[in-house]
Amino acid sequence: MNGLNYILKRILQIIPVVFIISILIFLMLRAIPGDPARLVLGEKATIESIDAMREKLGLNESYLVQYGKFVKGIVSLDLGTSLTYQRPVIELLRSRVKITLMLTLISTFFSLLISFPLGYYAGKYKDSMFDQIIKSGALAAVSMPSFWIGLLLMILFGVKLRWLPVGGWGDTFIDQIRSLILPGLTMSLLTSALLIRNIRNSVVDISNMDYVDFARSKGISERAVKNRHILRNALISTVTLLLMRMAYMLGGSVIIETVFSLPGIGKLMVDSIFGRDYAVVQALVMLFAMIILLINLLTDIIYSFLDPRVKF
């Protein structure tokens, strides 16, 4: 019941955040320069078809209503109409989340696939040649950009070798999944740097409590002493700093997805922006906004069971 009453308390809390963010969106965006409407028709639109359009898409109307519409909009899943593509915004989000979705837990597993093993490694034979190895290749990859990690290695694996390809978007399953290695791999160093960097400082300052001897002189096998006490408690700090990086990589995504041609939600944004399109950049930053919310609630959950110690 503590727990329940935890979840319901931190949902009621997200509701004014929501209301906050949804306010700032709305004024941010017509304070950027320019007129959807002249974007629309082009430079050489008439002063009473763009008053026409203006008036067709509400901007005329005060702040207010047009603020209740939003709102409304969001509400019913009415998301308005795209000026650059003439399509539900809806529909847009459909065929593109998916994408980026992809994308985010293709990089989240092969951030796992290479921080989990180096990271605990690197702590548990700490200032070896291994360790001094792992760290100055974290501290490599935390210091290059994601963009020219992502051309050395369409270089290398798509036009040297040939295994993968350098861009674009496949029409079969295999095919999405194959164009999706390469910038899931970009993605995930910067993520696997930071993680291996924690892991490893986790699993150092923990081998050293005084539970970990004592578990051992029980004679628990190393194993055991490896998963129940070392490893569960350095994913306390560490589920964090995924959840926080697994947040950034939705947002983040429109470079690694410029890079690659992958028509994601990131590209779209940017796309978006530049051309006024109200109705698409509001959804797009209220959806961001939302999957953050629900990160750090899934964080607070996620800590109740990994630490005994913490209590709703």
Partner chain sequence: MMRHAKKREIPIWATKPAFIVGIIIVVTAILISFFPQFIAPYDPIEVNSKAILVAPSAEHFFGTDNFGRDVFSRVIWAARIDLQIGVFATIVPLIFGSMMGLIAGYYGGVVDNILMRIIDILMTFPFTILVIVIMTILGQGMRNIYIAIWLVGWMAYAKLVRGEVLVLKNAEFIEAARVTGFSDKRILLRHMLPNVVSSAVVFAASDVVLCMLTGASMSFLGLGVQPPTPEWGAILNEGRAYIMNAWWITFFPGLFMAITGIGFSLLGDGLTDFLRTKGK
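We call the rigid core whatever largest set of C-alpha positions still superposes within 1.5 Å between the two forms. Please read all numbers here as calculations on a predicted model, not as lab measurements. Numbering follows the first chain given and starts at 1. Compared with the form predicted together with the partner chain:
- Once you line up the core between these two forms, the Cα of I273 ends up 2 Å or more from where it was.
- Residue displacement note: V259 has its CA displaced by under 2 Å between these two forms (rigid core superposed).
- Fitting the two forms on the rigid core leaves the C-alpha of V65 displaced by at least 2 angstroms between these two forms.
Could you switch over to the form predicted together with the partner chain, since the one displayed so far is the form predicted alone?
Single chain only below; no partners, no other molecules.
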């Protein structure tokens, strides 16, 4: 099989997964105790409006018909209206998703910036003092609550030093980037810790390989050995890990965006849960699911291209 066939096969494999997820999300709203029409309209709705809403949502029809309509709504991007904002859900998502995307990108950038040099030198000088410190730091980072780290950064850089805003979203591009620095840094810590471990271990493994010794004995400069052999090989597993982490950053965005009051989709999720805005919650869960599936697909495809040992 060639590469194109592999990609096609992976896309086909996703179809049943999407089907199962759509059923789960469809059932989710119906698993919440109470009448969905009342959930959509809120506590103060009249009986007439609930009846009308039941009709509109098609709740009087069979589950099969309801599910069909649900799928049709997703495909045609008609995701209903937000109770809180009184706007079509799709519009709401469109304006919010950009912020979360920027947050994820900045945080990815920070993660790479932090983890590559630290991981490389920790691996190169294995068991040195530096390696020990990096290892302990990585362990601490995965054991601490991210929202606490975020608040500490906020106290230090926002409140005490006043270098950066304590939260919220800016109007100009520069302000927006400034308001993403602290949340991005907070989010990148956990990812950096995982990447550092991975880079360190692959540098240790690869440095012991025969072909690296061979390259050195051929007289290739240390810099070329580092760039051509060690870093390149460490890159493969790191990129895969990083892509997988991006899915987890979405989960983290729910907490980080709440800490820094960033109006992205993570904060929208929390606000909608409290506002009982179930149309938005449902759309967000679907959106999260689709993004994660897409990331997983990309991870597999990129991995298969980066590592020639993966057979199609």
